[in-house]
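Just one chain is shown here, as structure tokens, and it is the form predicted on its own.
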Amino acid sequence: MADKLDLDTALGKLQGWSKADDGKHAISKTFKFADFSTAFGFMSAMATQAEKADHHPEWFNVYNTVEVTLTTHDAGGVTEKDISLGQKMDSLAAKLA
């Protein structure tokens, strides 16, 4: 099992992420894209990455917006798995902007 990180430490490794509003030991970010197709393409590409890492995001999509929450459930909070997936999401989102 991965070690749970302090949220401030975790957020220091990412750009534009924040503590989740729902009281969980989780981080969140809202990604906005030009249109639905780009948002859906982002989710499809990230689904492949998440499956390879065996680490799956909580996310919600409406039109061009994708809201993401990351936490490692079996660790009870944010771990390096979340940081890695968040960095991949940031990288892909920047390419799609």
The other form holds:
Protein chains: 4
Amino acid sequence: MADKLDLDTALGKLQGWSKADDGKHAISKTFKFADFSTAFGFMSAMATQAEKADHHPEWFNVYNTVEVTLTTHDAGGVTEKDISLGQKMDSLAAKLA
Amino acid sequence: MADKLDLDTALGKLQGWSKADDGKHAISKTFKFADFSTAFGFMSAMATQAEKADHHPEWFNVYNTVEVTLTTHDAGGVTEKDISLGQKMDSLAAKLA
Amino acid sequence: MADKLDLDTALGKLQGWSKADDGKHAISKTFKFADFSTAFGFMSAMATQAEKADHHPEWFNVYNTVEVTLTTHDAGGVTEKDISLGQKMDSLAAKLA
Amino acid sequence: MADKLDLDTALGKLQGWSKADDGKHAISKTFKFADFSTAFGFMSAMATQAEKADHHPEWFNVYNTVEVTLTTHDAGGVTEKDISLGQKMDSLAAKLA
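With the form predicted on its own done, generate the form predicted together with a further copy of the same chain in the same format.
After this comes the whole thing, all chains and molecules, with the earlier chain placed first.
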């Protein structure tokens, strides 16, 4: 099982993420894209990565916005799995900006 | 512009939807699928319909669950556009069940 | 590495697939859906499964049609990986019919 | 109905497209991406645009490659609809490169 990480350590490995509002051991980021099509293309690419890693985001979409929260439920908090998926999201979003 | 509908009238044309929790003039439904792949396939099919109608859902996904809220922002509430998208969602979700 | 299977054995485990036209050790099936949205939802669901298995289809889409060819390149032909992905496709397509 | 365009005129408005191999009045381009996830994200974004325009590509995908052919069936050849979709593809692919 992946180990729960210190949240600040986790945030230091990602771009523009923050601690989840609700006090859970989780990290969140709001991505903005040019339009719905681009936002949904981002989600589709990341959906294949999430399924591959068997590690799925909590994500909310409306139009060009995708709000993502990452945590690892069976570790009770943020782990390397979240860092890995978050970095993939950062990388793709940077290209799509 | 589409007209704002009575919420109960709107709900009567859909399956398993309810008034949004937050008191807004909106309708919500939580869809459950077999797994993440099926949930995401549902979202992809509906994403193309949403873009076609230029009418986009607010939706939240985690693993096999998709929580949808529909309203028409420039009408200040639920309209025929929401009924149309909601019916497409109901129809596809029934097939995927 | 997955073992190359006898083609008829492989076809016996699937629904409506046939040997590839070009004489390669591969299997093909043409899926028809109600419309483009449904076809693309099918592809999205299967894309996540393909990436998860690190085993990707050759597929062609136009409107409501998806033509799939499956083979395992590094085995030089059809293997259990193709059966597994093909069965997932058959199962989802049956629901969407 | 959209008017059939001169093929060279059409190609002049796009980046890296060519006349279809089979002599049809159609244009083709092969897109290469970093990996399957990126290729499929591209397809998902474009699928929503295609459905919106009610104008769908013929496209073939295997792993990181997407081969697209565009033509307008009821015009018997390439029209402004194809230019429009092709330009959207060029633009998104340039970002994803």
